[in-house]
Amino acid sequence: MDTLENRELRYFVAVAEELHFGRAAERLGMAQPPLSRAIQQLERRLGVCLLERNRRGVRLTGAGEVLLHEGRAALDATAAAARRTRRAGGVDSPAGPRGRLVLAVKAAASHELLRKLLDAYAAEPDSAEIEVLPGGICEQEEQLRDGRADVALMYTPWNSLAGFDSEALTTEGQVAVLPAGHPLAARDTLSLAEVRDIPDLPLARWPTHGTYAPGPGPEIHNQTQLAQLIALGRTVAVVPDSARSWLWAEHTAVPLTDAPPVVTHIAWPAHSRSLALAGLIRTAARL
């Protein structure tokens, strides 16, 4: 057996994520018995055990872990192909056959680079319509992988560029953003160790792929929440230097001497054949 059907992958991924046949069946809008039979048939076709079943529940085997990872990627790729094909054909786009590109960006990022890119590309002959898709912290990678976006502005070291082609656009340092009245706000510079060890001012925690690293600091969901918590003296944050553009009067940014640089990349699916996307990348590289 060398192929899998999308239906089989959807069924297996649902069971593997829920680790419960009843909940998976409800999620898929089907009865449990045919779902159980479909998974058993899949195991027989593959010749491996994907799930261990007992009275306490369901758990993934090593082979099941592999299929969950690969299955998610395959389903994302299928959905991405459909979405991008429709956009390339101008479906539901005011621009018609001229098509459009969806550009994923971090809502809290500095708007200066984005504005320059959009203005420069709009001036190009035969430029496509650009739809800007603002997202939360580190969402751009997922939006690009599942086809909701054709291209994204991404930031290392936080975003993973694995599986994408990319072009580095800017490099900047990082700063610690503290309450303006805090004693350390008067310093010219700080180190990461100093920022991580401020009594009663824990470091803000950002999500990575939807999960937060353990720690005493607050879980950050958006820029407004972060700004409020810093102003109230509840947290300190490490952000790119360009984040100074959204700081309040109650904030102070202090440069960090040993934080890794932040590189802004424009990233797109590897091996893309979109002429409109190629034009956008050329424009970005000239900025």
Given for the second form:
There are 2 protein chains.
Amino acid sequence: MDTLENRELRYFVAVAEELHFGRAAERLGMAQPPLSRAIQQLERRLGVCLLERNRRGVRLTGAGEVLLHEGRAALDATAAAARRTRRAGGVDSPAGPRGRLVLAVKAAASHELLRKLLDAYAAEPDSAEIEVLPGGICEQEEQLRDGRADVALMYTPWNSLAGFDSEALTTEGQVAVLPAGHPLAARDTLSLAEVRDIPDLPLARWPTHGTYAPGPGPEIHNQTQLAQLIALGRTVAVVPDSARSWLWAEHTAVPLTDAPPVVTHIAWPAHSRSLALAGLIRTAARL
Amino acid sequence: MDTLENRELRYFVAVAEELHFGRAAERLGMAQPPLSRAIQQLERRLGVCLLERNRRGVRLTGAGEVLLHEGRAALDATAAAARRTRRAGGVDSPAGPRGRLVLAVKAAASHELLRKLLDAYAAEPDSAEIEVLPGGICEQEEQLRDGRADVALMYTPWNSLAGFDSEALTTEGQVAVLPAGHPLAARDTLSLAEVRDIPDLPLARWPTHGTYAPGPGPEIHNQTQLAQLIALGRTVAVVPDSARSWLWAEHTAVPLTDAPPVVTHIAWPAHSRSLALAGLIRTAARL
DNA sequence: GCCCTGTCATACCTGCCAGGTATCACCGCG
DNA sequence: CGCGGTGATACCTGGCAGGTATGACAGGGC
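I have the form predicted alone already, so could you send the form predicted in complex with a further copy of the same chain?
Everything in the complex follows now, all chains and molecules, and the chain you saw is the first one.
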């Protein structure tokens, strides 16, 4: 029972995602027959049936589902190993733990906290260079997992902190953002139920891991688009308090009484040993 | 930049652990020259110097240290993928998420809680078969990481829950276990400082991840040995309250006032999606 | 019923690369 | 100054990853 190779995992993940040998082979830049054979070998090696081949297409078995999840995690881990090793060995001294840190943040987030953190950390002695990697709404988890980032700012309840170490930094409430002229904009507070049921003003939908939940509201891709749609009276959004900083004159923010609080965390891979990272975390915890 | 292969990681980890190409090659069951070449290729591929070759032996560079840690994690992840896939596809129905769950526990732990958990879970409808995997003091984390186990009972502050999801089950205090005749055995309570400084009765040392902290006390390998050494008046130990169940007549347990409480957690890999596991966790949380 | 199309599997070949053996270059040491 | 022990180099070879051609089989249009 020799350990399964990374190449086989890549192949299987491609097939499992495409559910089609031909397309998977194309995506992998190879011909279909060797791919078929490789998957068969993998199944024989594991002694497990991974795919159910119906004449028309392919379906995953239970074991296949498991391997898809675990295999993705394993591929992320090796990608992370490669990226972090490259980063550690870049141009700095061969043995020193000093280096660049990559900090993943939500591009849409207010940069008030980020600014404070970066300034405070830069003032520390022996601080490393911080590269800020702005990403989409839920991209931080992935970037942390596959090594594109060393540390991230994440926001519960949107991000999941599962699998990472983390430290809570700030908590804030949420507000509903309405068109300024809307009747409800005059209210002092609103409840989530009220916001969800405004006639002709459906709640905007944010992507979660690249996909949108079904619903009547428009699909939001970025903050400018959202601002525009609200100003036009086409939608209403629920955003954290700090988002008030980018509101327009055409917007009105009304505090929500029962929305879950948004907690900003600093998160990092669970077993990190970098001194630079430890320094950044310490700085963040003191803010 | 093609992704690095698993085989190369195994090779590098072996060399990094042995710090000697010859021994590493022997451990890998291969000749030394191909190993040398593989490591050179790896370094070229990553564009990073991993090892500092002095004429006498080898030393890790900073990047090498990073790759050793991250590479181990990646290898664990692929091993876990293989093991869990095999387990999922064993003999049960191809598509059903029903299967065996492997629960890692500390062999030395009291099985009162474990018994309750197993009984309660077995009484659930649709409960899966649970295989109990008794292990050493700190082995549970590793077993969870490399897929030998699906879920584990862990104990803070000894185990680290970093990287796992977990749920606290019970909290208990700690007691000092002394030879029955010892003068301090008559006390109602003791402090950690007092226990550490008993003349001629050094504190027993447990292994942490396979190694022992330096100190005067004896190195403990299992519970029977510890009981014996205490009964003989050669050592004193600090153990959780529930350990009273295995004490002998020659032992006396004295509650400690300032020892950190021991919390028993049920822990599992952060991204698990198994229904059987979810059921077990739900059962545990209700205990 | 037919053929056509789209699916994955099989058969067979070939070039590359992982790994083996033999040897070198270098250093420390008696 | 040879000797033992280190990692690196040179060269060869067999297995296997990957390609091409083709088969087996099912569904759908006519």
